[in-house]
Every structure is written in C-alpha cells, then in structure tokens.
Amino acid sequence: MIVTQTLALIRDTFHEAMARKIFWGLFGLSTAIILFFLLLLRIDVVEGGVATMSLFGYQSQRGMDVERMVRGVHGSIATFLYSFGLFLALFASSGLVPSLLEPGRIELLLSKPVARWHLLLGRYLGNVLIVLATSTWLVGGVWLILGIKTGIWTPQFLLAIFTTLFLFCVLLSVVFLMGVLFESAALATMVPVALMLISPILAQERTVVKLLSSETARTVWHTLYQMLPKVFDIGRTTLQLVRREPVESWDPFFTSALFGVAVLTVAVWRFERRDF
C-alpha cells in the first residue's frame, strides 16, 4: 500500500514538473552540453597526448597530457553542476510546494487515504529523483563521450552525481520548509540561494576569526559555520574526488546532513499541524 502510494506521489510530481516546463530546460541544457562534446569537439590522441583539438572547424595543436585535459573538463562540469546547475534545480523546485497547498487541491489530496507526512515526503522524493535523472544524464553523457574520444575512463567523475544530489537534498529541505511556512515560491528560492552565497564567506572561518576583535562575534561566526550547510566545502570535496586528490575532511557532509534532516523534520511537523 505504502509503495503504491509513494509511486503515485512520485508520478504526480514528475507530471507537474514536466507541465511547468522548467525541468525540460534542465534536460535541454544538459543535452546541449552533451551534444557539444559529441559533435563539435574533436580530439586526436597520439601516444597519450592531445595532438590535435578541433572546435567549430578550427584546429589547434596541443602539447597537453590527455589525462590532465580530461580531469580538467570533468572538474569544469562538476563545478557547473553544483553551482549553476544546482541553482536552476532549486529554482525549478521552488513552486512545487506552494502549488501543492493551493486551495481546492490540498483539500482533495488530504481526502485521500494518504498520511500528511507521506504526501510531503513523496513529493520530496519525486523532486530528488528528477534531479538525479538530470545529473546522471549530464555527467554520464560527458563521461561516456570523453571516454570514447580519449580512451581515458575516470570513474571518480561519476561521484559528482552523488555529491551534487546530496547537496540538493539538503537545500531542498529548506525549499520545502519555506514552502510550507509561507507558500511563497520566491522565498523558497531566495533562502537556499542565500545559503549558497554565504557559504564561501563562512568557510573562511580560520582567517575571519583572527580578524574579529570580539569573542562574541567569533562565537556567532563559528556557530553559523557549524549549523548551516557547507555548500562551499562540499563543492571543494567534489573537485578533490573528481581530480583524485586527497579529501581534507568528510565533516561537511555529516553536519550538512544533520541540518537537512532537522529542517525537513520541522517542515513535516508544521505540515502535519496546519489547518486547511
């Protein structure tokens, strides 16, 4: 019963996302990047190096190690995915909760034999699966094309799918909380994006703490860094994984996961107690 209801909620989320055409934009952008590597970029590899690279019909000679070039491309795609791609995914997700709470629709859904927590978490899971499909399409496509063209297969690049999805899950909990509390798509976009923008600043904790003269200010800064999701740190870890560099710390994943679980729990708790 629960499995059937969950699949129905996921299917409903997919249908609404497709109807809004925003997620078609995500797939379209990913496809455009894949076609760029597939059709426009030609790489001639000789003895482990890039001998010739052609783009838009123009050729240039390269004396670059092919593996280093592939790692550079992978790093660029990973950076795009967890920055601009993540922003687009949050923007596309922001209206899914307010639309759920529209008068008439929410009463109809609540009349069904589905628990409120199940209704909200089913929509959350559907949203996550859509972004998983988009990320897999982009990363998997680029990985496959570059592997065929260069003969260099680096499975570490595929980890960018999971680190980006993890970060999206954390920030999506904020989207859902803002949606449940205020029913505002704009606010559901602004708050997680603000967390993304402030994260690189908070990540400079060691440097900034030395510059602050007040012990209270240091405590506040340290508390904010520990409590809020580590968007910048997770992005840096993603690059380290893609480039096969040593990972400095896994702590940002644990603290960010705790933040996401706590925020999503509050969202479910508030949704359970709302009157419709």
Given for the second form:
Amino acid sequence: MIVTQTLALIRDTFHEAMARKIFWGLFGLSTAIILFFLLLLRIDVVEGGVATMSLFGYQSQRGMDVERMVRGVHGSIATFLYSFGLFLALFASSGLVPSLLEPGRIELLLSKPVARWHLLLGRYLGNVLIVLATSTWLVGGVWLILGIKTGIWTPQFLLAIFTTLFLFCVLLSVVFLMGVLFESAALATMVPVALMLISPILAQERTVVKLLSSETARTVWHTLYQMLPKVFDIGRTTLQLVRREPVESWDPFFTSALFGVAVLTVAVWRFERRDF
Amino acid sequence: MSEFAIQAHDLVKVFRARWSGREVRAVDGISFTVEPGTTFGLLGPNGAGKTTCVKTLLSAVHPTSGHATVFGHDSRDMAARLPIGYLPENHRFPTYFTGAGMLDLYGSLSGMDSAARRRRIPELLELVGLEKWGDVRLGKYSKGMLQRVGLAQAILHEPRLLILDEPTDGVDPVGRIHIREILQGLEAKGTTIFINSHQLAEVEIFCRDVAILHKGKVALAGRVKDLTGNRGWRLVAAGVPEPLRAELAGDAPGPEGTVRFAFPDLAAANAALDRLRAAGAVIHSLTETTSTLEEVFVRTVKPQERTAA
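I have the form predicted on its own already, so could you send the form predicted together with its partner chain?
Complete assembly follows, chain above in first position.
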C-alpha cells in the first residue's frame, strides 16, 4: 500500500507542477538550448581540432582544441543549471507546500490512511524527481549532442546533474520548512534564494576573518559558514568535476547535507504537530 | 475492541493564538457514540465546534484532552482512517486533474490497488451521474458536479464509515434527492453515515440519531424520532363557553368559532374533552402534535444563548 500511495503523491506533485507554467518554462528553456546545439551549431572536427565551426550559418575557423571547447560548453551549461536553473526550480517549487495545506484539501488528504510524514516526504520526492528529469534532459541532451558532433564523451559533465540535484534537495528542505511554518510561497522562495546569495560572501571566510577585529564576529561568521548550505563551494566543486580538475574538499557536501536533513526533520516535526 | 463506529470521550480542543496567546475552547468535553450501520447527524450553530469535532475524528486536529475511537481504533492511529470515507465542506480538489484522475489519486491514497480503481471509478462516475465527465478537468465542473464527484471520492473505496460535511451544499433540489438516494443505498448496505450539516430538514429525514452542539458542548442528543415526537396534543372545538375557554387557555375563537387548545399529554386532553362535551361544545379534532427538528434545534440553542446573554 505504501508504494501505491507514494506513487500517487509523486503523480499528484507532477501534475501540479506541470499545471504551473514555470516548470514548463524551465523545460522549454532546456529544450531551446538542446535545439541550439542540435540544429544551429555545426562543428567539423579534424585531427582533434575544430576545423570549421558555424553558428546561424556564419562560419569561423578557430583551430581551437575541440576538447577544450567541449569542456567550456559543459562548464557553461553546468553553471547555467546550477544558478539560473536552480533559482527557477526553487521559484517553481515554492507554491507546492502552501497549495497542499489549503483548507479543503489538506483535511481530505489527512483523512486518508497516509502518515503525515509520508504526505510531506512524498511531495518532496515528487518535487525532486521533477528537477531530476529536467536537469537530466538538459545536461544529458547537451552531452549527447556534443558527444555525437565532436566525438568527445566526458561523463564527468553528467555529474552536474547530481551536484545540482543535491543542492536543490538541500534548499528544497528550506522551501518545505517555510511552507509548513508560514504557508507562504513568497517566503518559501525568498529564504532559499537569500541562502544562495549569501553563500559566496560567507565563502570568503579566510579573507574576511583576517579583517575582523572582534573574536565574536569571527566566531559568528565561522558558525554561519559552517551551518548554512555551501552553495558557492558546491558550485565550484561542480565546475571542478565537469572540467576534470581535482576536487579541493568534499566537506561542503557533508555539512550542507546535514543542514538539509536537519531542516527537513524540523519541517516534518512541525507538520506532524499542526492542526488543520 | 469497541462496538461503536465512533466513540468520542470527553473531547476537548483549545486553540491558542500564536502571538497573543488568547485561548478559544472550540470543543469543550464532547462525548457521544455512533452505532455501526446507523445514520448520525451532528448539528449546531456556526462556531459550535462541529467542524473541529469532525477534524478530531479524522486526526486533522489533535485533541487537547480526551480521545475518540473509530471502530475501536484511536482516531490518531492510521488504522482508524482506513474505514473512513470523507467529503469535506468547501473542498478544494486539484483542478488540474480530470474527474477520473482525481478519483484515481484519492483511491490510491485510500490504499486501493489499480485493478480495484479501474473497476470502481467508472461505476462511481455513473452512480453520481458524471459518466460523461470523467475525462473533463475538474476546473470545468459546476459546484454541484464537484459535490457529486466529491461524494464519489468519499465512497470509492467502500468505506464502513462515511463522514460528510454539508454533503448537499450547492446542489440543486434534484441533485439533493439523488444524493439522498445514494446515501440511502449505502445505509441499506450497512455503511455508517455521519453527517455534519445545517440542512435540518434533510438531517431530520435521513438521520436516525442526532447531537446538537452548542458552544463546544453537546446540548442535546438522541434519536430524531424521540426528540421530535409527541410534543403534546391539540384539540379543536366549536361552541365553547367563554369561561371554559379561558380556564383551559384556549386560543381566541377562529372565523368559524372554533377554538384550539394545547395539552402536554393525552390525559389532560381527555379530561378537557370531557368537560367541553359536558358544556355542549362540538369537538372537531383531537391530534397528536410533533416538533420539527428545526423547532427542537431552536428550543435547544436559544435558551442557552439567552442565559449566556
């Protein structure tokens, strides 16, 4: 029964997400990028270098290293997905909890033999799967087309799907907590986006700590950096993975995962205790 | 294991405002039982605590104290919700689904397997008269149609207990009769039906038992038949001498000189009848009078409001 119910919750989330045009926007944008590489960009490869490359019919001879070019494209796509794609996905997801908690809907869901944690996590899982599908479509599509056109197959690029999805999972827990606490789509967008924006600043810890004279300020900065999701650091790691460069540290993944699990636990705890 | 479909024992729910800390005692020590296979109406004016009471049974609201059971299971247990079908008031079904899609969703959440859903969904759509609307999005349904598909959702998994919050709200008279017929069919099959409604006339026709809530408490409970029956006796006579009319507290004579008397019981009516006959009055009729549920409701709620005032 639990499998049937989980699939139903995922299906409901998919239907609702598709009814929200913004997910179609993300999907459409991804499709446009894939079509761009499929139809408009023509590359002739000769002995490992780009002999001719044409864009919108204009030809250019660059003589550039084809592998370097592919890596550059992969890096750009990964950055696009990690920044703009992530923002759009969070924005599109922000209304999914408040809509679940609407009077007249939540009572009916709670009247079913489904545990409250199951209801919330079923929706969470549905939301994650939507973003997984969209990211796979974009990254997988570009990887496939560039691979076919250039003969360069770098599976590391596909890791961008998982690092982006990982960070989405972390930030989605904040979306869910805000949704459960305040039933506000606006807050559910603003808080995770604020975490995204503050992350590059907090990541300058080594530099900033030297400038801070107060020990308290240094401790606060360090604590915030350690506690909050490390969006910037994980983004840097994503690029390092895509470019096949050595990864400096995996710690940002562990601390961010801890943050996500803790926040999601609080969201479930609050949801379990609430009256509707 | 309890033999009752529902048993509420001293349920209390106090809501506290988040910031001001102000307390509202929505449910204040409610106890009642619903026997399996019966129809039960929960009545009360706005703010009486009906919806909070229903939500407590469904575990959408956690009681401050007391407890409720559904077929012997604590209402907070998931097992208590397995035999329940529920139609909320002011429901908000996901409009991105078609009628059949919505039924499939809630059927899955009720634990039905895909074969059972495939079999039951067309049956139910036909039962509620929406067989041609199964593939149409709910956003295009009228309020009455939403109510009917909502009822189909509530009975899809063949629940033993059906909890309906204003089931005929927004439905036209023909639709109401149709819904009543469906519910009567379910009652005949042994389904326990619990209705929370303002439609007193419907509850009077349909329910065997009622409880009237007022200010979070059960103000009156019992069988509809007992609550509305045998209010007293009415005697109509003509040619009644004025002193006797005044003594027996009769109404002023009507257009044909008839006078109406009211008596609390049959013995008093018979004694008066003998005296009227002896005084030469002509007896037109002697009939038993009953109350409507509405009159019982008003009599129950109004004095308490006056006391409170």
